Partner chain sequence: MMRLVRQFLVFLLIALILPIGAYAQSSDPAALIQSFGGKQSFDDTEAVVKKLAAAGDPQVARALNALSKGDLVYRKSDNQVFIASGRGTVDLFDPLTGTKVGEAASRDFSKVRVKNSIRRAVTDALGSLTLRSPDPNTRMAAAGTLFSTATPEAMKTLDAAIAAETVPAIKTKLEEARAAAVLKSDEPAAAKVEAVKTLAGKGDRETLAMIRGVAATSKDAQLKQAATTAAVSIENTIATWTILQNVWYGLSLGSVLLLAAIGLAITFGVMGVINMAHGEMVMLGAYTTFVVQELIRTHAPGLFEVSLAIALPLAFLVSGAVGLVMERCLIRFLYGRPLETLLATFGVSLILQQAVRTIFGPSNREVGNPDFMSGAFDIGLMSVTWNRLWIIVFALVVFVALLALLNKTALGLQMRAVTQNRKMAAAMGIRTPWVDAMTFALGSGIAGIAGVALSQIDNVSPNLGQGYIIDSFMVVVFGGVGNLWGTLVGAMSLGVVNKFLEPYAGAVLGKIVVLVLIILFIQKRPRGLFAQKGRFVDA
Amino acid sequence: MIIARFLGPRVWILVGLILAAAVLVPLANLALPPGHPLHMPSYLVPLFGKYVTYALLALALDLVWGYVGILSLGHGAFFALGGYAMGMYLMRQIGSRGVYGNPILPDFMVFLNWKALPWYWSGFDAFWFAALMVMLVPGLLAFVFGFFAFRSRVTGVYLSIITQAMTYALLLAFFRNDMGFGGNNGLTDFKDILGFPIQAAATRAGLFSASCIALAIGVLLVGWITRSKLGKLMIAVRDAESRTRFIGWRPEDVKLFAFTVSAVMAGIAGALYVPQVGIINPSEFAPVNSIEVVVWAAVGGRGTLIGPILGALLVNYGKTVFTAIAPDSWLFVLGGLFVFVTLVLPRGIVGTIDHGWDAWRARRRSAAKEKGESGDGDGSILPHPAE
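Please provide the structure of this chain alone, in the form predicted together with the partner chain.
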């Protein structure tokens, strides 16, 4: 109850909407007959599921960028690592149904004459282990990377560029066939997840719901963190790092915490993404992908909870639509959108609305004060991004 009030009604409405989607979309897909006007075609379910995992990724980035001011250009790496952990589990589930029928080795190892499974593949046949790795690998990488980077006080663009270097190095590494992750082709041709056939409509619906639930938990978690005392500290670090340090806090600890939590969230998003799109390969590490995540958050409005989610859904939905209706010129539309948002809506869509709303309310409140009435003490719960 305390937490409920603590988070404020907006967060709960958001969570409610996400959970409603988690229930309604599968229902519309499975329960309604295909002819029904509200029937959701099967091909849309994994598509929407993909958007939801992107939304979770954007939210993870927002935690570090919007609230702590760390512009990570390498969040795609955490997403992809989570995805690979899940992909390895799914590969092991294929068993002897691969084209060569080898019960142990994935197909790509067979035709490259690998004799045994490399050590780092062991354990991935168990879901619990893979699930643990989905969180542990990105989390650990972020922890180690952040530990050194934040302690050395690498900040601003320097940090952005070395996160980019990190994801670029991983991209090159995973491209190498010698690494044992399938090289450029990555991992694909999945059959089952937890015993359910991955292509069945019900499994798809289940994955969609799982993604929504993960997003809802993510929203609650980020909401809770950012509204706690730690959250205040994060914003202090974002807006005036030196000052925070002089007062006696340790900004590097705050950053490290946020960075690690965010990486774990990104990893989970990646793990949910892979079974829904059916492939994980090194291009997910591409620096451009990570930049796109930043763009989603910026379009929606960073430093807000709903902004990055809205941005991710909107930009990706736009991409789906425009690559189909204007295959030759959709990049103009997408590029134009980014320019437009930066120029006209520098706070992002949600940030701009919020700002306008606050300004309007502030005017009303001062007017009300003149009349002797008192305003609602709640104020804006959502902090604004740094300028």
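Next, give the form predicted alone, keeping in mind that what was shown is the form predicted together with the partner chain.
Partners and other molecules have been left off, which leaves just the chain.
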């Protein structure tokens, strides 16, 4: 009960909606016959699952941008690293069913005349090890990167630039065949996950549900962090870093914590993304992907918890529609959307609604107070709606 009040009804309503989707979408796909009006076609399940992983990625970015003020243009790198860790596990599950029939080496290694499996592929035949690497690799990179960046007091646009440089450097590295990650083609042709056929409708429904559960846990985690004393300190660092340092806190430690947690969340999103789309390649490191994540959070409203999720779902659904209608002009639409939001809705969709609601509530309170002071009423103030 105390935890429920601490997180607030908005968080629990959002979690409830996400978990409801985790149940209803698989039921609509598996339990209802194709002729039923509520039947969910099989091709939509992995598409919606991809949207959910994007929502988790946007939520991860919002933790550092919306609540700490760190505009990261490199979160696509953490997402891709988590995806590659899962892809390595899925490649090891192919075994002798590959084109070349090698039970140990993936097909691309056989094609490139590799004689033995690289040491950093060891252990990825076990799911628990791959799941650990999904969180550890992005988290460790974020910790090391953030340790040096924040200790050097790199802030603002300079920090954004070096995060983008980080993901571009990884893009160039993973394009190389001698890195042992499939080069330009990446990792694909997956067969099984945890022994279940990856193309089966039930498996895809299960992956969708797993993505929704991960997003719900992410919402609870971010909600708990941002509403705790640490969350208040994060907002203080965002709004007045020098004052926070002056009164004795260490803003770099706060930033490092948030940046590392955010990277782990992004890695988990990438790991859930790969088996649903069936491929992971270096294009996921492209800087434009990280910029798109920023657009999602900005459209929905950063620092609102629900805003980045809504933004990710709306923008990616729009991308699906517009790339079919006008594939040559989609990037212009995306750029125009970001400019529009920046100029007209700087708080995003949810932020604008919240701001309008707060302003309306303040006017009602002021009117009630004036009415009470004039003797025309009992002076009572309207109750404060739960947020």
